[in-house]
Structures are given as structure tokens and as C-alpha cells.
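Single chain ahead, by itself, as C-alpha cells, in the form predicted on its own.
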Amino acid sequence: MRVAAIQFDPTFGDVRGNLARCLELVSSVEADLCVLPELALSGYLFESRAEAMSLSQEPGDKELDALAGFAGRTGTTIVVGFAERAGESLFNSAVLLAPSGSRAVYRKIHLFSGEKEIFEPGDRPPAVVEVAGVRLGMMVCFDWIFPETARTLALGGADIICHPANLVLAYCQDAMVTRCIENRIFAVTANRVGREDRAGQSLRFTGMSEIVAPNGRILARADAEGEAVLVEEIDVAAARDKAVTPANDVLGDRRPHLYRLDE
């Protein structure tokens, strides 16, 4: 299948403009799967929870309808990060929009820095969604530093981790190589670029979106600056072979009953 990581620079607060840019970028490539960055519609540095709520969507809102319509017309599965409104709750989420019209939402479990003042942490485990015979899992940005997130998806049978991100630390992209090796899984990390100066903070996003193979090989990586569309043809079967040697399997050799602290 053909997978794409879309790297772009959202304009804070311009939901309509950011949506139009997302549609323009995904329309520029023929792919079975396109992954867009974290909080791609709103931008990242909120001054308050109220501001974030004003820029949020529910999974069935019209902004996501536009991307879902593209998925239905082209057969492209789209994963995009957004601020999810759920009643009085607010989550940093990613939604998977399948060509069939189905939608699956993942709520970021591990909140980074000031996100803790804006969002609630995800309230359910990461799940695996099957689309056209391919098993897709989602994680969002800072989930990368917790090996349990990717391992949970691998144990659930995921072939590909879809990873919308707003990465700012220098070593995040390299860490995803390790996540792929230790789980023998593909990862599509779609990071944003640019800078935001708001709420008394200044953040520069690191770009370098990437597509990584189960053996840790970086199939494609974007530059640190500038928008980019990465596309790679992958063989999903490679993620279903968990053998490291003829005698070793990265999931089968696990010994969970010993993975605990002594009491």
C-alpha cells in the first residue's frame, strides 16, 4: 500500500484555512493512507482551555466531514489530529476517517507540558482499526516516549502506527525508529513545522516527518523546515513477521509474568 506523511504549518486559530490547506496537501498525492499532524486544524499554543474549546470539534462536525468526503471519493484513509470536544470534556485527539465513512477516534493518553492545563488525558486504551485488510493504530505526539503505547498497538495486531505530532524535542524522530524495531511495525509520523509565539511561550516545531519500516530503516524523512509530502510504497506483510532470528519472536518471546517490581 502507499502511505503518506503530510508535514505542514497550521495557522493558529484559522480552522477554515487550515482545513483548506489539509485538503490541498492530501489532494496532491495518490495514497491509500495519509497522516496529518497533531492539532492540525486549530494550532497548538492555546492561551486557555476556553480558547481551545472554541477551536474544538466533535468527530461528526462539518470540518471533519470535508476530509471524510475526500476519503470517500478517493479511497484514501485519513488520520488527522484535532481538539475533540466531548460535552464539557476536551481531548487532544486523532480521528481516522475511512473511505467507508466510518470514523475512529483516539484520545492522547500522555499529555505534554502545558497540554495538562488544557486537555484531559485520554480515557481509553489505543485501539486497532482494520481498513481494507490493513490494521491501523493511532498515537499522538508525546505518546512516543512511552514504549507501552506502541507495544499495546503491536499486541493488538497493528501493522502501521499513524502518529500525528507537534514534536519539539530533538530526539523524538529517532525514538520512533526504536519503537518500530522493538515491535517490528511500520510508523508514519506526520510532524508540523513552523513556530508559535503565544501564551507567553515560544515553540519551534522540528519537522522531519518520517516513514519508518519494521527493521528501523527510515524509508523517507522530510527536512526540519518547510512543508512536505512523503510517500512510500510499503509491504504490510513485513509488519506481520515478528521474527528477529529463526529462534526469536519479539512478541512471542515476551515473559509478562516477570515484568513487575519485586514486592
Contents of the next structure:
There are 2 protein chains.
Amino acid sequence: MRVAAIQFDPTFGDVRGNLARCLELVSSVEADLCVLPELALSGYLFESRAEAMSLSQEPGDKELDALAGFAGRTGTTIVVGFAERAGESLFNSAVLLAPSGSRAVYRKIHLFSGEKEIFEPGDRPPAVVEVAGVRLGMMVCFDWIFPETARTLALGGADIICHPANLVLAYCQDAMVTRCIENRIFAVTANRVGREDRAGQSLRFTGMSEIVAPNGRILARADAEGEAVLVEEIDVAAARDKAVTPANDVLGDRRPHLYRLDE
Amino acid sequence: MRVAAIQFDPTFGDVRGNLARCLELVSSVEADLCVLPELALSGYLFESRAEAMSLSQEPGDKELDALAGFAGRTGTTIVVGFAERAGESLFNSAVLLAPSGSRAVYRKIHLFSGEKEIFEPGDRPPAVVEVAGVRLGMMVCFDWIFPETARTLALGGADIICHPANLVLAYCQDAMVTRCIENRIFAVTANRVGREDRAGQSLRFTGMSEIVAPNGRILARADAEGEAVLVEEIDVAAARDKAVTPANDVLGDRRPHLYRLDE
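Go ahead and give the structure of the form predicted in complex with a further copy of the same chain, now that the form predicted on its own is out.
Everything in the complex follows now, all chains and molecules, and the chain you saw is the first one.
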């Protein structure tokens, strides 16, 4: 199958313009899976929770119909980050738009820095969704630093981690290599670029979106600046062979009764 | 405090010679902690379990007295890998020789490749030992690929991961950077060098022993070949500050009730 990581610079507050840009970008590539950045519709640095709420969507909103329609017409599964409104609640979420029309949502469980003042943390385990026989896991940005996130997805059977991001620290892109090796899984990290100067802060996003294989090989990595559409042909079977040596299976060799992870 | 990673090429089967070399090497450096490689007393590629048994020690054996005596005289804590005999059982273990005379043992819980035919897997959780107010965790070689090992040590309060190794794959040295970042912990990986051609196999060990800081900085890294004694002055307090941002704590921000790690 063909997977794509799409890196661009969303314009803060311009949901309509960002949606149109997302549609242009996914239309520019032939792929079975396109991953777009975190909060790609709204931008990142909200002045307040009320502002974020005003730029939020429900997963079923008509605003997402154009992207969902593209998925249905072309057979391309799209994963994109957005501010999710759920009644009075607000989550930093990713939605998976499947060709079938189904829309699956993952709510970021580890909020980064000032996000804690805007969003509620996700309230459900990281999700795995099967599309056309491929098992897609979702996590969002800072979830990467907690190995439990990717591990939960791998143990749940995910073949590919779909990873929308708005990264500002320098660590993640190299750490995702470790995440792939330790779980023998693919990862598609779609990071944004550009900067935001708002809400008394100035952030530069680090780009370097990437597609990494289960053996840790970086199949493609974008530059730190500028838009990019990375596409790779991958064989999902590689993620179902958990053998790192003929005698070692990275999941089967675990010793859960000797781990002390709940302290 | 001063920590050291010692990289050398043990001679297969020459326990007395290897012990003498270990003593020379730890004597060549002034450090509060010296970590030596996995199976540093026996060598690695055993023809059989019986051969390994013949090259094994009990933790209290007089053979270890010279190293333990050095620890007592100089205040240097020594961690060294050895084949541990326990009645009829055989473990791939590390022993921590404290200046007080105490000897703490960790039995490798994730055996690599052909080790499964020689050793029993460890039967106890990864250990944390406090010496002079510093909390030392032990893991051995291939334990690195399972994030649960380092996580168990970090949650158990370890400041420093003491990591004897006989690495042959190419991944670990970079992956330890991720282990340090995700746990905000120090790691001292003491890998061996050289090659063994025995038991129908040929292995080259990858060296590149290293000392890594809680922010992922590689404080020192040895070459892929040749003996090396790396020494770094570290401030253990850095491992007790788990904040990766003012609002994010890599242990406190975990969401254990949302992880699914026991499948």
C-alpha cells in the first residue's frame, strides 16, 4: 500500500482555508493513507478555551464532508488533527476518515504544556481501526514520549501508527525510530511547519515529517521547513512479523508479570 | 558523582584473566560507579549449558572478592555481568558490588537469541539499589528493546540505569537516548568489543559504550572497537527532575488506566 505524510503550515483561525489546503494536498498524491498534522484545521496557539471552542468541530460536522467525500471517491483513508467539540468538552483529537464513510476519533491522552489549559485529556485508550484489512493506530504529537502509547497500539494489533503532530521539541523524530523498532511497526508522523506568535508565545514547529519502517529505517523524512508530501510504498506484512531475531519476538518476549508500571 | 563505562574484550573461558583485567580497568579510573560489560568474566558464546555452568559463579563466590575488595577500599560501586549459578539454575546476571560489601544481583529477564538455550530468564522485577543516596537500576543488554524494563526502573526510583551489554545489533546505542528522554534518567551502557567464533557462530560486538543524560545528550561514547574507559561527572539531581516542560512530567503525566499493556 501507499502511505503519505503531509507537512504544511496551517493558518491560525482560518478553518475554511485550512480545509481547502488539506484537500489540495491530499489530492496531489495517490495514496491509500494520508496523514495530516495535529490541529491542522484551527492552528495551535489559542488565546483561550473559548477561542478554541469557536474553531472546533464535531466529528460528524459538514465541514469535514469535503475531505470525507475525497476519501470515499478515491479510496484514500485520511487522518487529520482537529479541535474536537463534544458538548461542553474540548479535545485535541485526530479523526480517521475511511473510504466507507465511517469516522473514527482518537482524543490525545497526553496533553503538552499550555494545551492543558485549553483541552481535556483524552478519556479512552488509543484506538486501532481496521480499514481494508490494514490496522491503523492513532496517536497525537506528545503522546510519542510515553512508550505506553505506541505499545498499547502495537499490542492492539496496529500495523501503522498514524501520528499527526505539531512538534516544537527536538526529540521526537529520532525517538520514533525507537518506537518502530521496539514494536516492529510502521509510523507516519505528519508534523507541521511555520511559526505562530500569539497568546504571548512564539513557537516554531520543527517539520521533519517522516515515514519509518518496523526495522527502524527512515523511509522518508521531510525538511525542517516548507511544505512536503512524502509518499512511500510499504508492505504491511513487515509489521506483522515481530521477530527481531529468529528466536526473539518483541511482543511475545515481553514479561508483563515482572514489570512494575502502575506506580 | 563520577560514573564510568568500561569497554573491553573478555577472553572466552578465562575467568581468572578476565577478573584480573576488570580489576586493572576499574583501578585505572577514579569513579563512584564503574559499569563493566555483560558476561565479562566468562565470555559470551557457550557451546552448551554445561560449559556455561562450568564458567559460572555464585554472587558470594570468593572469585569476586578482589573486585568487591576494591569497591570497599575505594568507595567505587562496581556493576559487572556474569553467568550466575543458583543451584541447578543458570542466569545471565549482573552483580552490584557496593562499598559496604553488599552484593545485589539482577537476572536478565529478556534473553537474546541462543541465550535461551543456555540460561533461565530472570524471575524477579528489575532491581533498584540505593548506594550512598544514589538509586542504581540494573538491566542487561537486550532488556533495552523492551521499554518496560527502563520504565520499571524509573518508576522504581532509579537515577541511573547500569547497563552491562554484549550488543551485536545496531540499534541499542541510539535507542538508549530515547530511554533516557522518556524517563529523564541517566544510562551507563558498558558494551564489549571484539569477536567470538565458537559454537558454530561468529559474532562481532559493537562497542560504542556510552553515558547518556536525562535530556538525551550523549555525554560520552566510545569507538566501535578497542578498549575504552569513559568517565563523566554527573549531577544525579537531573534525574529527579522529571519535567520536560514546566507543565509536563514524564512520569506524572502517564495515564495508566488508559494503557492496555497486558495483552
